[in-house]
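In the block that follows, a single chain appears as structure tokens, in the form predicted alone.
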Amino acid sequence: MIVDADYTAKPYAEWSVKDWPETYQNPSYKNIFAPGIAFAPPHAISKPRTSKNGTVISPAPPRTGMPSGITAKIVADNIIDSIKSGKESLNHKGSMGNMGAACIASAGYGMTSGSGVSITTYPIVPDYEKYPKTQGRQLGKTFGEIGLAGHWLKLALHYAFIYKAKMRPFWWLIPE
């Protein structure tokens, strides 16, 4: 769905970070919105290629698990504070060149011979304004491992979330 982004069509040297919805709302009809992958993404997130017979291949943006938690959260925000005030109020954004990403896989099973994949990117959209020298990424906050820590971390998510869902005491604390 066509949310606040600039899909105005333009070559690869002029996409920017810019481009990215901050609310997730629908131009047309002011009271949809599509968090997550419901939003369509004004351009890939890396420069376009092309295999060699000829599929022109183009990154998205990771979309599900945390991105779709965030914007999810940003959008639900913002319908709670319209109806608390009576008008449209969008007051709470968050871009995809603002916010990271972490994916953890499990890769294995067993508590001490398990591995894991354990990724995180800032920002998910790379912004080559505010990091030109890392190809658009704080290298602080980008990286990734993979062993049993990974592991382990991907099954302490798992009963967190399944916690969390559940709604038990104090759920809303833990992350999306």
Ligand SMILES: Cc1cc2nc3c(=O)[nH]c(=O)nc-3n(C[C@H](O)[C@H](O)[C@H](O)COP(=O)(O)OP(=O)(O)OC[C@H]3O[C@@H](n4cnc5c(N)ncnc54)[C@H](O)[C@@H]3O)c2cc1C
Given for the second form:
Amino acid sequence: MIVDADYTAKPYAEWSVKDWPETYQNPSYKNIFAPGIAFAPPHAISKPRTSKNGTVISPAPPRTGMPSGITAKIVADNIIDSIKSGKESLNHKGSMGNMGAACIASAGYGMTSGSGVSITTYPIVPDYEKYPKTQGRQLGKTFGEIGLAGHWLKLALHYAFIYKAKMRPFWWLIPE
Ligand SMILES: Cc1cc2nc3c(=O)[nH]c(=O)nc-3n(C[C@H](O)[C@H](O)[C@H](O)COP(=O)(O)OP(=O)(O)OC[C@H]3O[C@@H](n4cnc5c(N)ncnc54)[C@H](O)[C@@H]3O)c2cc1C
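I've shown you the form predicted alone. Could you give me the structure of the form predicted in complex with the ligand?
Everything in the complex follows now, all chains and molecules, and the chain you saw is the first one.
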């Protein structure tokens, strides 16, 4: 769904982190929002390339669980504020250009032989103005690691998120 992004067609050299949406509000229907994987990205996030067969390779943003949860909360908070104040309120904002993401992919099961790939990236959409020397990313918050710790973390998150989804006591303490 079209949201508050800058969808102007422009070449890669002119892409900016500012093109990315912040409130996920549809510009025509102000009471409709599209957080998570529902919003239309303004463009790919990496430089488009072409394979030797001529296939265009244009990586889309990795819209995983964490940014989906964060953007959904931003939208929910704005809807709550708008209802409470009786007028449109969009003070909660968050672009994928100023938010990070963490993701763990299972790579093997077992208490001692399990494995998980832990990945963090900040920001999700590279910001070449802020971090020009490191491909648009803050290196201290961008890493990847594979090992047993990742497996245990994935297992813990599995139960934590199901707990949160069921809104059991203190569910709101568990982050997105
Ligand atoms: C196989 C797989 C593995 C993944 N693993 C990871 C992972 O390890 N870590 C991670 O961070 N992310 C992972 N992801 C990505 C993550 O699941 C998504 O980014 C996230 O679920 C998106 O959340 P969402 O709320 O935007 O959309 P969804 O979770 O897709 O929620 C949309 C909801 O809308 C409902 N719906 C659709 N149409 C209608 C309609 N017309 N009326 C009413 N309801 C409707 C759907 O049934 C669905 O429940 C994975 C995704 C897949 C497919």
